[in-house]
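Here we start with a single chain on its own, the form predicted alone, put down as structure tokens.
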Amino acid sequence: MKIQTKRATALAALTLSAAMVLTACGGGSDSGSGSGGEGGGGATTVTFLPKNLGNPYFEASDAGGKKAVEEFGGTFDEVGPQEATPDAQVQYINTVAQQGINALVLSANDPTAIGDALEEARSAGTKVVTFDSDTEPQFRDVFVNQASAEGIAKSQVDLIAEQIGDEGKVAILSAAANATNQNTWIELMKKDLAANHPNIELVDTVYGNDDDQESFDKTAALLQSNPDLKGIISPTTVGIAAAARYLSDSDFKGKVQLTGLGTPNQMREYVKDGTVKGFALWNPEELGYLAAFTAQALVDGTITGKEGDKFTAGDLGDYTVEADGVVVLGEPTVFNADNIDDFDF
């Protein structure tokens, strides 16, 4: 991945280890309710709550989190709903609070709808770390951002502009309509297109709700209603894989360009068969790994979430908390036919 040079060796080790535990992420390992971290004297208990289970992206990020928790001697658990909705996450947040878990690490399905539940969990002593998709800042202690929102948005626009010759109609296939990260990126993409790509027209934004079949169907509908579409941006790993599957077996293959955010293992066959020229992502295993170490630093009192706090995240090295309680992993990497076989996640 495109991170600091001193982290390159750590990446290879992390990827290999995460691959070995990836299949175990569908159900949690031992969970605990004992005291840990600051003043507790026991193992730190950490629960990961992704947007939904069965999502390869979160299987990878939670594998990285599990590795980190094992490294610092904590106890890891993964829980979550089958559907990516805020209401479905609330019951798991409530359970974490009732069990006295030291830290909850979650990707939010809504910036505000789960706020009350998170406040109750924090009042009960649980540290809250958001990653991938944030809540409003008052509902969590730290947000671990995969990359700057501006960098993610720009990478998407630059890729589609290059692939379609910087002109023509494009559309966006997003996840849920209320997903914090998706909406932030989309707004920034719109601004970038308007300011720097006057010959590209954004004709539609549709939502596949991070569901494979729904995203597949939305892709088909987009192309039926816009037969002259030149490109699709899908800033969600479920969406881009579903769209690629549709394009690969259609008359639009090679005519409609597709980019977005995906994992190399999901997208490898579509890059190699010419359906997709290039896409981007950070390393989700590293994102989960960093989020877990951030949680541990909060629990043991190394950081409080204020700007300027510093901590060490295992093999990834040193990090500093930025404004609004944000920790940034790094910039996204572009994957294409030249480098995709160098990555395994």
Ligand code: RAM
Contents of the next structure:
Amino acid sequence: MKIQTKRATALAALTLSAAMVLTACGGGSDSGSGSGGEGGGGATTVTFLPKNLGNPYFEASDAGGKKAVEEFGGTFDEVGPQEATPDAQVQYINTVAQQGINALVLSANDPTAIGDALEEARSAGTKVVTFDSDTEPQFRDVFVNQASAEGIAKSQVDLIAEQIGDEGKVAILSAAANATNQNTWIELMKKDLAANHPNIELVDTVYGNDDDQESFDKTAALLQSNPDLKGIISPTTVGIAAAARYLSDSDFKGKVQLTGLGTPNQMREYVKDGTVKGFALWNPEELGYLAAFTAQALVDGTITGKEGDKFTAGDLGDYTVEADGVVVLGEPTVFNADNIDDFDF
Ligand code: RAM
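Having gone through the form predicted alone, I am curious about the other one (the form predicted in complex with this ligand); can you provide its structure?
Then the entire complex follows, led off by the chain already shown.
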């Protein structure tokens, strides 16, 4: 209540000063103006921290976050490392805490390694929303999940099974070895393969660290050491795009099937040239939009993160917090030659 009143009265002044700060530092790091947590006495300050910068997936999610923050009259900032590692994220978390930013919205490179930094940020009054890749639940207020982990895992297993006739050797090309989201999906994929696809053998899991070149090189090495591979599952938009680029230009094109999680814009040419038959994803822009509205609901006290809490996320409508402080966006979409041109992200 107190927060809402303060926000209403000081909104105009704070919007102006936030705009001035933003202009002065080029959209950078001072936008919280050090006013402390708990609403900060004005427009809600929200900082997005992706796994790393330069990934079109996070460019889309953070653009969705920015759109939401603009809609509710807050101040948006995006910071992040070049490399998708937990250590690289810690310094940004510390800065956010020092600046008294109201809400930090992040995709975690590790479930525990950034926990201390997040705890400090939370004791300084910053609400913490994880999206895309979670930490352990005690380190954040809410996790905004893109879809059920089971649904994401199953759609990838179903796709590869269909593409290779439900038999043969497959491998996984993942992101960072400690990425919470990929590791959750990989565990569920392994269970699904073991239970429902006895003739598919998972021979290897390799990590491209959400780096394009590393993912490309790992694909080449995978095929060299497993010349009879029938399929690759890459549950990362960086990995699948790099693997598709490698395959499309090699003798393996059309012989080794590739599926996983990709953005339609990065995968379009490989679907059209026959390298890839189908893959899946949710809408990352909507994910960022929902995460930002979740942050706002925490900051203004509409929700605390407990099961059953309800809030409205702008154009996306109403959401309810589920067990363990999780909010779910929806189910993944499968993209193929028939529908890929209907999407632009
Ligand atoms: C990459 C990142 C992200 C994941 C998507 C599918 O962009 O690893 O965390 O959700 O792929």
